[in-house]
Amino acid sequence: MQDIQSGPSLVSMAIDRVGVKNLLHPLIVRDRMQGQQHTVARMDLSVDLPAAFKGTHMSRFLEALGEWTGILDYTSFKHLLWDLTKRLQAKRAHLHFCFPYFLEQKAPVSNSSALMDYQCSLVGNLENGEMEMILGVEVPVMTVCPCSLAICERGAHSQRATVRIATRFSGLLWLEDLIEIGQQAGSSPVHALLKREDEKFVTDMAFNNAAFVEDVVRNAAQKLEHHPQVHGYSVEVESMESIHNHSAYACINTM
């Protein structure tokens, strides 16, 4: 049958990135407690296309992720990655992964137990055989506004902040230890599940613990700049004002 993809394109310009988006797809993630978890990844696939083809064949990338193991690591990752260059005679190939990844929770006097889930992401691109990656996880905290607690005298505004890291690293950097590094930036973290007696200590640690977007961003930073697997970081911290019809937001980008 005639191969129309591999013939001359009318316009002969060459394309960054061309492939496949919103894929669903079962992912296997390391899981520092229980050794794996089962998550299911939304994924983005691509290559570059040289000017000399009027496409690409759409149907290798389902092949290349069809053949591939599903568990998330460096070896595998890089193996899909180098697959598509292959299948695909392309020069460069990308992988974008959304998914879930799900911890178990204690409520801090109660102990009660529930399951939150962080909204987690990783990005690869493969290049003449050399390979990069950044791991992110969104985490959602809670902010005591300084400013508010100082000038009222029966309380402060507080409200929910959303704590974005992404990261270059070596070796194996946990989920869990990007998490902690953004549930203890805030005022509080956030929690699934809260008795009375907790949501009372919750509120205390949090008016205790005021910060500004601008304070969360600099914890954050601070302790990913100490981080012997992180080699780069983006963080930005989006607090979702209580009082206001905006967000406040602060950023601090090595990467």
Contents of the next structure:
There are 4 protein chains.
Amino acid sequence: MQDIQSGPSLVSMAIDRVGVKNLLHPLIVRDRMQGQQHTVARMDLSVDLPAAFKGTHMSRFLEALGEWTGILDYTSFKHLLWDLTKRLQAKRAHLHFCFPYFLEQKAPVSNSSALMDYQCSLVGNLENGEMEMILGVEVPVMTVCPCSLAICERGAHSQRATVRIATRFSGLLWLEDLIEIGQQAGSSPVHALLKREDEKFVTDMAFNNAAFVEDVVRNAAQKLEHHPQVHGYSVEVESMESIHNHSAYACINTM
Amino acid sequence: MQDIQSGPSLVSMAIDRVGVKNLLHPLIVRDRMQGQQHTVARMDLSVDLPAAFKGTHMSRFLEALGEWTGILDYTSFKHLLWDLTKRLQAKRAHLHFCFPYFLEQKAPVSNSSALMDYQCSLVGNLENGEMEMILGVEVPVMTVCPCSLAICERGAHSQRATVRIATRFSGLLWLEDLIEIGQQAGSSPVHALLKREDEKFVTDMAFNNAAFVEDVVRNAAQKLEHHPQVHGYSVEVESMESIHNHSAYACINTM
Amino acid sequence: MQDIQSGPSLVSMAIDRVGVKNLLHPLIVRDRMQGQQHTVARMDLSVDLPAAFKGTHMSRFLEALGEWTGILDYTSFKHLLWDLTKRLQAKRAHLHFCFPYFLEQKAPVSNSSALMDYQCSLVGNLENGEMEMILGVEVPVMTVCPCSLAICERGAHSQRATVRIATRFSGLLWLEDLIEIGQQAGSSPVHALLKREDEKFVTDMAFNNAAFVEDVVRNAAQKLEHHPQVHGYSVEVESMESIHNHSAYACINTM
Amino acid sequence: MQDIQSGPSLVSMAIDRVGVKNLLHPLIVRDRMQGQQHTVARMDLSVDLPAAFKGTHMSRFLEALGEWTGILDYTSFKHLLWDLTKRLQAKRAHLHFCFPYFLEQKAPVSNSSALMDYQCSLVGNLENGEMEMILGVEVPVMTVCPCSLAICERGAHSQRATVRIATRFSGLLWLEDLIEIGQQAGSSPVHALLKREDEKFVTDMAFNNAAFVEDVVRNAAQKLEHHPQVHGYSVEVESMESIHNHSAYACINTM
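Could I see the form predicted in complex with a further copy of the same chain next, after the form predicted on its own?
Every component of the complex follows; first up is the chain already shown.
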């Protein structure tokens, strides 16, 4: 059967990335407390393509994924990238995984526990045997508006905000580390389960810790600046203002 | 050229709706203050298909839309439904339009004005010359938690919530009527532009008017119960809780 | 601490559903081949609220979910519904779970296998000890246009379409049953991994089996009509036409 | 009333961008054929914030937008950026507008015309009086698989693909220019309205012009390379494969 893909390209241009996108696949992720957890990832897999070749061989991405261990850690992730370069005779490979990650959180007073989900992502690029990784998390937090608190008689508007962190790093960086940085950057972490005494605690804490999106983005950035394994980061904060129908937004980007 | 669609169907079953979905199209909507406004609608157009025919003629939906006035009012909407039944030799026609609608809102103290957007929808069904319509709006509001307000020392958690109203009605029902019902159902309406004095006013008002999603859904439902043109409704309230990473939800449905 | 929720409501109206929405949670689902599989579900949990009570107790939904087995089958699902009615002193409970479900599919010629994902949903309502369930699947298929095939010189346009099935049922109904009905309704099932010989097989098969959305919806509906456990269904087909920028759509609904 | 925002920041870090996000607003866009057209844009507006200040003044973004002409062209866009730097005493301002843009397209044989929508975006950055702009379009096209065409007996799988182009440019660059580049890069443009004779023409043309995502991305990139006003570009092609449930993807990026 004819192999059209291996034929010559009419337009002689190298392609930065070619592959498959928007694949859903089960994934087992390492978990600091429990060893590992099951989740589902949205995956993009791609390689470069030299100017001389018409096309890549898309089915090999699926074969690589099917034969992969399915358990995400540094070694296995690098192996999958390396395997893609081999199967597709490429110089560079690229992976992008997005998945929800669950952590048991205890309510601050009642100690009731429940699972919180955090959207996480891992991006990897392999070139000349060198892997570059970007680890990302989205952490929901509560923000209480400092301006509103200063001028209002009785309260202050608060809302849910999302802290999005992405980091270049070396060594072992836990998702839990980044999640904690996000949680501590707002007026309060948010919780899945709060009994009445917890709700009081969380709200009182948040009102003692009012923060603009500007404060939240700086709080997170400062911690990332001093984190020994982080070599570059971006932090975005988007706050779904309760008095508006748009978001307040701030970002600091050193990548 | 062969007309496959008009041929017989192998499976003899009538089809409830067949047509085109997810079309984006400019739309001019009637506006109580300014006469009319320009917006963009996502549209679904469909008709029924008797058991005897293999297929409908999809291009005629586009022809009907192209020859339509593009200005949305009772008469033109009914005309488009009627036109679909004629062109497609159908007994029933169905339209679903979704579009953002803009209203100038004045801030309560400074009188500064800015445009607020509301997602609106109009559904129409024509059968035997009778048109049934469902008008819908999504209204963002602020909610202050009554429980949190009762038990906390200094504040109470608040958040943005969405009130979704859908109504069967007779006569002329303005989008503005439904938007007002939504706005008044929460602790406070939300605004696009608030100066500091407005922010104080809105927040103080909201804290004097704490409301659970249960309160919001009942407030809106009660108004709809007594609205002379409304003959059936559903109200959904979804509140993006600032202390949680999920929503609180309530609905009342009489349709 | 004050229990505001148990206080009287100013507006005396019963609420159809009140609860939590848009919760992400790990889920273990029964699997015909492998016993069970791990996935992640988006969940809504709600109960009714009588006119006399101001509010429900939202944290109890999370407590019920946290103490639930997390393994989805008929008995456990009904137990969770029943548990919600107990904890919240409600007459009715409602659950809505949405989750990706994975099946290993073999390519038709090479026998290469890979995981396909199907978005599934399970809705449950409990009232007076009676549970009503609705099981749903979204199945991607390929459609080849019969009209295009009849009039074109060399080919015919094809595209990916989605078959959405929802069913009321009695006894044990496997997701796999509904997925098969969806897959067989189009011109061809779609696959995650196809080698060249498989691609030829699938395409040739699809071109021998050209189908409008009207054909696809009838094919699925006919099978559901005759399925012994199915007592009501809706089938929607949405085809992302390759020659248009909108979808072709058809639905048959007996629910 | 206290101006908390102008107070000192506890964490002394400059913020790259701070402002409002996800605002919906009517927009009038210049149109090569008709002079101008009405649409609706999703907008992000932001400025930089020096390390010394605690916060920006969010309401001023809305004031700037409210006093802006609302008609998008080079001069007005630059004016809005400049106005943001003035009102917020900033060194840099950033705008991101996304909007559907409509073009009347004629069917190739019948000459029937209908509106096609293209998602467009304009990003602007102003610093030291210099404006940098990025113009983007998303163009749906049809792709016929060359491999499938070579090996199958009767047809070949085809599907809708999206070509996403973003460009840095100088002088006047029309959205229409980029849309044409996208349309010509695939096997065929797609249309809103096609009569049977048009469907035959489009399909036959597409089958004479089979293209992988690799071909599409190179076709577009080659034209952008030689466009006199384009100084940097990215092209992404995502093809919703009709035989798979994932996308094929390719990108070339020189920005």
